[in-house]
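Let's start with one chain on its own, the form predicted on its own, as structure tokens.
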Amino acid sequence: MDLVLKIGGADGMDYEAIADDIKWFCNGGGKMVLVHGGSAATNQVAAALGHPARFVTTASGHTSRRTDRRTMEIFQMVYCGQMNKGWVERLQKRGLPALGLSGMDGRLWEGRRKRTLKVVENGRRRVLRDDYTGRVERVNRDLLQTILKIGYLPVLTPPAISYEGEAINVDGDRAAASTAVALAARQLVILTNVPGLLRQYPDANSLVPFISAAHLADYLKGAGGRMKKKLLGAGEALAGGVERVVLADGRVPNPLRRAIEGQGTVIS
């Protein structure tokens, strides 16, 4: 396996770049999984249908969405309706056999639900027990091959399964990393709205250009909110012998292109 391409949900992404680019790349004989995301829609949709957004910080300083079974229920209609079907639209348009799957279908990616979440609110710490969290744990790499061998691009997102059959919202970033290690892909491009790694937010003049494996762990000690999920995500498949993962910007010309030949933060 060549590649796994993570796409980021946020505002400003330049989706038909990268669908260009998947095609250059699938068309030059890579081989491929695409994970993608589809936070910002999924904050918009979310208010118009009166249950807007909410976010939470754990006690250990992680910021995820509040997944209350209303969210869960919403999370579905974006991620695994307008946002994956938009990607299999897109990638077919270009003359791509995309498959869009989400983790459920097949216990693609399989994990167990945080049946409790201490988080902090107004510096007070509180439990939930009506969350549905969790983190990818199983990766169904058989099946993966098997769509990949017949010819197929998977186009995953979240939610994913746990083990007692319960969608679980599951971090994109994270998830795309064990689908890296489970396919053992040579490299992860995770593509986002800023060019890498800053230094000083939102400065693009700071970009850190490159990470050691071995001196990861500092720069994971003041990175905040998605970014500290990226570089987790990204020690999380060097661990498990992916040999490069790059942070690289989806916004410019040419992005996969430009993530592929070092252009962004490149961790190995």
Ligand code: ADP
Second form
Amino acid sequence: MDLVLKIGGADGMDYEAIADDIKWFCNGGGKMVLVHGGSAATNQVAAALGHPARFVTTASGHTSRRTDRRTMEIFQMVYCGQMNKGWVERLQKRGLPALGLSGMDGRLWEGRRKRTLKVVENGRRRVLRDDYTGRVERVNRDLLQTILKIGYLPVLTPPAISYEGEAINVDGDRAAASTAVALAARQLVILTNVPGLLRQYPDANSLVPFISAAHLADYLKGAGGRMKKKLLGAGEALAGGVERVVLADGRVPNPLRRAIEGQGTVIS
Ligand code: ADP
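Now the other one: the form predicted together with the ligand, given that the block above is the form predicted on its own.
Entire complex below, previous chain first.
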């Protein structure tokens, strides 16, 4: 397996340019698995449906989407519907054999649901028991390898499935990292709406071009918000044997080619 490509779902991404580059990569003989997000579209649909997105901060300082049952329904509409089938259509239009699946299908991504979520709201601690979030702990490698062997291009999306069979919202960057490890992918490319890790976010001139695995922990300490998940995913991928992780810009022409050439933040 050559590549796991994670395509972010934040505003500003050039999906058509990314799809063109996927075609270039696959037609050149490259084998890949795609993982996509859908955060911005989910926020829009949730607002339109009168159940606007809320984000919670856990006692340990992580921020995540509050995923009650209604949010999970909306999440599935957008991620498994609009976003996943949007990618399948974009790729099929280019002659690529895209096969869209969520992490629940065939238990592709399995993990533990956090039964209780300790959050801090207005300085006060609260325990949530109706949240559907978790983390991918097992990847159904046999199923993915079978799909690849018979020639399909897997297009994967959250949610994952809990051991008890419930849909769980998982972080797409870390799910992509787990997938890269399970398939022994050579590299993991994460396309997002920034040029890479910025030393002084949001100053685009402060791009960190290279991080060695040995120094990743230093950057993790300083990283905030959404970038932290990407660095955590990068660390998990490298620890699991992936040679190289690139965090790169998904808004520019030829985004995948540039990322593979090393434009962005290369972590190895
Ligand atoms: P995606 O859907 O692509 O995963 P996210 O919104 O989850 O996108 O993550 C990308 C965001 O991370 C950027 O838009 C930016 O707001 C945020 N971010 C936080 N800290 C940094 C940093 N140090 N460098 C770059 N981006 C950062």
